[in-house]
Structures are given as C-alpha cells and as structure tokens.
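The form predicted on its own is given below as one chain in structure tokens.
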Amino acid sequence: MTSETFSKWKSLVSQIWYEKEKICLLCSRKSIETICPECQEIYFQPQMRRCISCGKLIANQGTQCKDCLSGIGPKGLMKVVTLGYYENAWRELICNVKFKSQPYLLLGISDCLTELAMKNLPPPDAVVPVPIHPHKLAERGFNQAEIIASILSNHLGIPIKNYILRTKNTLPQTSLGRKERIENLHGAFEIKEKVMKDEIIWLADDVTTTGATLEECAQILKTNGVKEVYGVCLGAGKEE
C-alpha cells in the first residue's frame, strides 16, 4: 500500500468513524445526521402542511390555518416557512439556545434550515433578523434571530440587513393571547436604517405562534419600501 493510498484510506476511515459517532441533538441516540430520522418524523412532521400566512402546522389540504382563513392571522407576509413543531425536545432545544446560552446548537441544524428556505422561498435581496430589545440583548449576550440569519447568510451568500430596531421592551409573547400579543407589539419596532426600495426580504426568527411578531416587522418593512417579505422560523405551533 503506497503512502498516498494509505493517506486516502485513513481519511476515509476517519470520516466514517466521525459519522458513526454523531449523536442526535434531540434524543442523544447515535445518528449519521445531527437530527435522527425518527426525531425528524416526530418534530419536523413532513407529512403536515404549514400555513403560508403564519407558519403553523396544519393537517388540512388547504394552504392556510383556520385563523388565517377567517382573517385574523398576519397579512403582511407572502409566506412563512417553519422547520419543526414547537413542542417537547424541539422546544427544549430552542429554549436552550435562547435561555441557556447555547447558540452553537443551531450549527447542527444549519443544513436542514437552509434546505427548507431554498426549497420553499424565492431568492431574497437580504435576510433581516427580528430584533430583541437592547436590555434583553445585554442580558443574553446575543440575539438568536441573528444567529439564524447568519446561518442563512453564510450558507447562501445572502447579505444580512439590520433594518429594524426594537424600541419597546415587551412582555414575553408566550404568556399572552392573540389579542394581547398584537397590543403588546404595537409600536415595538421602528426602522433603524434606510431600506432599499423594492427588495425581497427573508425575515428570520426562532418561533412563531400567531405570527404577530413577524407581521409587525413585515408591515414596517413594507411601509418603508420593501416589496415582499417572507418569514423563516425554527418552530411553530400546530392547529388542533
């Protein structure tokens, strides 16, 4: 065996060994993929549609959930795509990223997230992270939406634009009902820098439930000249 052949063989074996030693981020079982096929089925639920208006998982054959069909969902976005069902291990992963200072966990799902966006959305001019209030940023040390935007930017070569500033330190949306969420976000955002006219924007955030946060940001962007806004999120609720 020549030294060149041995080096190639050693490299191949190392790659195979590395693949075998990966563990699933959600269930900790050994897996070739960072999210094992079983967990992908449980949490990504590929058999379920996503509401195009708010990203919620829906079982019907239509394109919108009941809320959006009735006119009470967000109206400023062309489409919202979401990776997984925000429950149990998927919810825990996202909460670990946000509240336990583990943003590096998102690197393990970068391929899944990038593929989701590429397959379902048109090419954008920029990706815009949903901002958090400066007080929360100081406490947490990072904005998880910016990490998500960075993943999309690095994989696809899309520029990141921090067009939006959060000026109101709102209550957590998870503790509020639909009406309260909308009221809570009223006046919470403003334009930070001049927007390029007629741009197509991907708006990145971690979780969407009613779509109220995405809607508020989308309306501000469109008011200031953006042509189309699409949402990209890690997690969403499910229509019962």
Given for the second form:
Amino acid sequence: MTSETFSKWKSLVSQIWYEKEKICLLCSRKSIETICPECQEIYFQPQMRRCISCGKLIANQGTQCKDCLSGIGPKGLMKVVTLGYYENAWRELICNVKFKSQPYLLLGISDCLTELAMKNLPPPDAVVPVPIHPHKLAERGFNQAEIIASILSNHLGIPIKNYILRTKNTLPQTSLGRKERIENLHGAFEIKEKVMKDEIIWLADDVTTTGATLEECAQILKTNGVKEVYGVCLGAGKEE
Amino acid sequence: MLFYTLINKSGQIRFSPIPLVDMLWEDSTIIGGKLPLEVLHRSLNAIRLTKPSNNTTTSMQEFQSDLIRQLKTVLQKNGDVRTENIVLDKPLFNMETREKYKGIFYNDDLYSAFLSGVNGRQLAEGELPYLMKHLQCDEDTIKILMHKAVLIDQYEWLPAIRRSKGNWSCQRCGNMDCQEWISVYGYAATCQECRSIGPLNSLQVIFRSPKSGHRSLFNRVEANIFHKFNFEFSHAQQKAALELLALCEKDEVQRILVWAVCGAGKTEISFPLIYKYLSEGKSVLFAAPRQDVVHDVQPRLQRNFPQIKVRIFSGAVTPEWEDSLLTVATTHQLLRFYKTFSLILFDEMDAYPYPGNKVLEFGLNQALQEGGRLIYLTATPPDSLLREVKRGESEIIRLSLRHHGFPVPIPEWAKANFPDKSASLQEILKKKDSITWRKILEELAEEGPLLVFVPRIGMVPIWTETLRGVFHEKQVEGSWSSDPYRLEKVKSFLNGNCQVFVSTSILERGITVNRVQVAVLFADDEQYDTRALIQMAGRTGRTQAHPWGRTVFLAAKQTKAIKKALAWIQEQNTIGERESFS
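So the form predicted on its own is up there; where is the form predicted together with its partner chain?
Okay, now the whole complex, with that chain kicking things off.
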C-alpha cells in the first residue's frame, strides 16, 4: 500500500471515528464549532437584550433602545433579531464577506443564524433579501443579504422572494448620520414583483445600525399588502 | 471591473472597461452589456465564428448578429449568467465626454507619469485607488490611461483568476487551489493564498505588461567601483565581490549561492554588482522573507546609492508608486511585480515563511525578467540548494571570515529547567530553578544589550513581564511577527533605548546591534532547528568595535540541532581561519 493510499484511508477512518476539529472563524483557534464558545460570548453577547424595533444591543431591561423609545427608530417592523455586535472580529468577518469576495464564509455561521431566527421569530411565508443596486451587484457578483436569505431558506424550507428592487445607487450608509441615512434611502426601493397579500415576511440583511434600510423596505412591503415584517441581521450597533 | 465587448470594422473583437476610448482609437461598435473579463474570455472560447468574407456593411452586420446570438446562447446554455444582472446601459458619448476623454488620452505628461508608476508592476483592482491618489486623478482618468496602454500593446488586462478544465488558477500568485463560490455570473473563485496583499477574485482583473521593461538612469560604469561606497571592504569581502562580478560576466551563470558566515557582510559583497547593473540601467531587487531584514537593508542601500531612490515594499509600509531601478521588498510583496528585475539578490532564503511556500517561490520567479540572474545570500543554505550546487546547476561563492576578521563566537549550552511553556508569570518566578537562568541572563545583560529568544508568540508577553521583574533598571520590550508596534519596538532596541528584548524568531536574522548578547530560552524546542540556532548565535560579535559576545542556549538537554549548530559554527571558523592565512 503506498503512503498516499494509506493516508487517505487514515483520514477516512478518522472521519468516521472522530468529530472533525474546526478552526474558529473569528479567532482561528481550534474549536468544535465554527465559532468557538468564547467568541460567541464575546461577539454575540447573548446576555444583552436586543431592541425589538431596530435590533441594537441594549443593556437595560426594557424591550427598546432610547432612540426607538423616543420615536425616532423604525416603526414598520414587528421585531428585529441580530446575531452579534458589529465590532472587531465579527465586523471583520462581515467585511471579508462583502468587500473581500469571501461569501462562502457565511456558510460557517448558518447554524447560529438559523437558530437565532427560529427561536425568536414566528414562522414566515417567505424570506426577502434587502437588495443592492444592480450596478453594485454586477461589480461584486453577489448580494450578501441574498446569501443570508438562502441559508435561512435552505435550512428551514422557506421560499425566497425577491420582492424588492433597489432603484437608487445610494451612498454607503456608514458615512452618514441618522437623518441623512433616512434621506439617502428615500425612494431607493421599488416593488419588483407582485406581493402576496397578508404574508408574514422575514427581511434579511447583513448589518443594521439605525434600522433605516430595514424600515424603508418594510414600509414598501406593507404598503403592498404584507401583513407583518420581521428583520434578521448578522450585526448591529450597541447602545452605550 | 466589468468589460464591454466591442467589434471593429474588420471584425476584430476587443474587450474594454471604457469603450469610448476604443471608439476614439478606431471605429468600433459596442455589443451587449458589461460582464467580467473571465466570463467573456470563456464564452468567446466556446463559440465558433466565421470571419466576415468582406468588409461590406451587410456581411459585418451578419457577423455581429451571429456573435451576439452565439454569446447569448453560451451564457444562457450554461445557466452561468443570470442575464437580468447584465448591465445593459450603454455609456453616454456626447461631445463634452468625447473632448474630456481625448484630452486625457493625448496628454503625454500624464501618460508618462502613469507609466512611471506602473513600470514593472502587476496591478490588482484594489490598488487603483492608491494609484489614483498618487496621480491625483479620478477613476475614469485612470481607466483611460490603463486602457490606452493596452490599446498600444504595452500592457494587458487579464482575468485575475482563470478557469481552465474545471480548475481555477490565480494569475497573480499561481495558486491552483482557489475557493469557489456562486456569483450572479455562475461559478466564481477567490484566491486564498495572496490575499495578504489584497483580495482577488475571478470577477476582477489584473493589469500588467507582458514584456520585461526597464529604463536607464545611469549611463556609465565607474572605473573603480569599490571606491563608491561608504565603508571599507575587508580583503575577504573584496575577493568575494570580485568573484561575484566575474561569475556574472558569464552568460550561462544564472544562479549563484553566496554562502557567507553570519556577520561576514554578505549584503555589502553584492554592492559592486548592484552598482554595475544600475550603471547599465538594469533593475535590481533586494528581497528577503522577513520585514525586519528588509527595513534594515533599505537604509544601508540608500546610503551607498544616494544617486537613486531605493524604494521599499513590505507589509508595514504603504506601497510606493515612484519608479526606481533599485527596490527592496519582502517575498510576499514580489507578487506585485511581473518580469521586472534583471537581478534579484535573495537574502535569507531559508527563513520562514519562504521554505516550502510555492506561492512565494512563484512570485520570486515571476518578478525576474527572462534571462535574469538570481543570487542567493545566506549563512545557512538549505540542503536542496547545496544539492543544486553539487549538480552544477548553481555556482557557489564561500565566505567564512567575518568582515572584521574575528571568528563567530561559539555558543554555550547551559542546563536550565524551565517551567512549562504555558506557565504564568507567577509560576515562572516561583520555580526554584529560575536561579540558574536568572543568573546567566544577568551576567549577559552586564556585557551589553540582551536579546532573548523564545519559541512561541504566546511566551513573548509573559517573558517580557518576567524579565521586567528581573531587570528593574533596564528598559525591557518584547515583540513578535503580528505585533502592531513591532517596527517601533525593534527600532528602540537597535538604537539602544531598550536594553533587553524578548523576541520570537523575527530577530534571528539580518540585524546588527553593537555589543549584543544572546540567550535562547527553551533551546531544545522543536521549533529551533540547526539553522535557526546558527542564525541566533550569529547576532553576537558583528561589529568592528565589539567583535565578540556570548550566546547561551538554555535548555534541559542538548538536542541534535544544538550539537549540529555548534559543530557547524566551529567548522566555518576553521575554514575562515585557513582563509585568513591564504
């Protein structure tokens, strides 16, 4: 038996007998999960509540952040769930997906994401990705929100519907303040295909900070007959 | 970057990111929408076109329709491209735009500045904003200049990653194991190997010149080139430098190994040869796998070649855009060059991460012009290179005498029982055996600056803290490869502001500190092979003012590597002694 054949057999046998060791996507240490328990604790901060209106991480015992309590947050969503605090290694991972052509990294977080949505949201009729502008899609080659939606769709058997079209190539939201974000997105979306009446929709996106994008999409869906809209995002801001 | 397909009057097909430039260049028509170059190349290879029999309008129109129909079929048949995502809007071509583009296209000064910035480089899309900043121009201008260079056949666009027979290969680094994913254009891929110098995927392009190119800055060779430098060559150095020049006169000699003992001044040996190449207007690269070596060598070269700007490429500095005949770079940065250098001096080729790294080897060979010369400089050549010399595939020059004529201090081994490698600060200090190593380190620190090597990154902060507790009066620092403050910390050790420095293997090569003493903790660790130990020991006694010093290998036992390192240094010293009398 050649050494190559032997090592193939060895690897096959070890796959049967032992659980394969993974490397944590965030800290690169060996782990039994794709994101190790320590990193989940650091970046997902499960002890912190999420604002139900915009998904921001909040330290208080209430259900909403200060902005949403004061009425300047989004109003069109029933609830927004977010996986982690958009900072440090978690932010880097999302940026690697979006700007460094590594959409496949999202596969590593599919279990966490599915569990988050399943545990916190009612069953939907469809999952809708927040669209990016066709020119941006053409350059980048993929829409990260569509991958998030397809992960949820594959794991939970929910259909994906591309109900919305982005008609305005807006400035990146990160460079703008709250008021400018809302103005920037005004009229940026249109309904692309006929919306089924009274549906419950999960709206998927990568990051939410003020919730302005989710709100704009939710309003358009609701105007066109959707009953309830829930947001699912990977990263969110934190209330200081 | 996405490309339009254009067709000219004689039926020639061209791909362009800025088609108005093509239309200024020659009469041509845009067909279809924008797509990635890789998709266009692949689709064009899959269709069969019959060239128009004549140049009549009818036959050209038929040819165009046939091309569009076949391209559409290919794209749709493979289910590759979600056709709704093809951007179909054609660019506006009004008089104002035409005049603006013409102005840029025919601006010779701007084009010269652009060529000077990209000379010998292979550019990824991610580098364009930096080039734009350097030339102080917008995206359209840079695209016009780039495409002009392509139209006049000086440069070419290439898909950054190509698919052939189901395999993806990165055109920048040669990696064949790219990560595949599904894009709106079907399968796409991202290269994992060269992402440290910027991510690259198959929807992007690279821009480079297929030809070797260099421009002459000096015009004549000085009669006595040994008088050009700001140091005196020792007799042995001069002999080796002349030998090197003589070997490089022979066209058939393409590879030379300069095997010089640590501290022999092997970098300086190459200076006359560098001068000769520069005098002939040929481009020279000094490369090394480690940042620290590169940052140490650049100022030395700059001092000795003041007529020229010695540009530097390393992960710690922003890439430079000024063209120069003399470049210093880490091996990772070589992937930014294509057939650029006539001469590459490759220092410390046995240092991590180069050995066994196919991508870095590819980058080195790719940066060398066809017929260029590669010179390896090392104190510890790998066995593979020594075998190459034996087979006659490489020439060899040996230099076993240090530049000041003194031998390399023979290291000592001292038995030391350290606590576990993951031990905390308290555990290290509590351990009774700490008296042994403390005493040795204190002795060494009395003699001069102390360089302490540890085998793991995680041990640097702990041992730095430990030694701060031992040397209250001294400044103690520590650093490792990914330390963001590495450059500043190393500088403070080199200029004497810090007296005790804890380091991983990052400082085992290429640095010279007057009166330095060396301690290798856990010297029996598997991380330390013979070559690493020789290099660490080679830090002592390098200067004329202090040609002696001590190296102590602290370990529980003498490993084979330790014994071999001691024997190797002893042997080199014996040869050196013989040379000094010859």
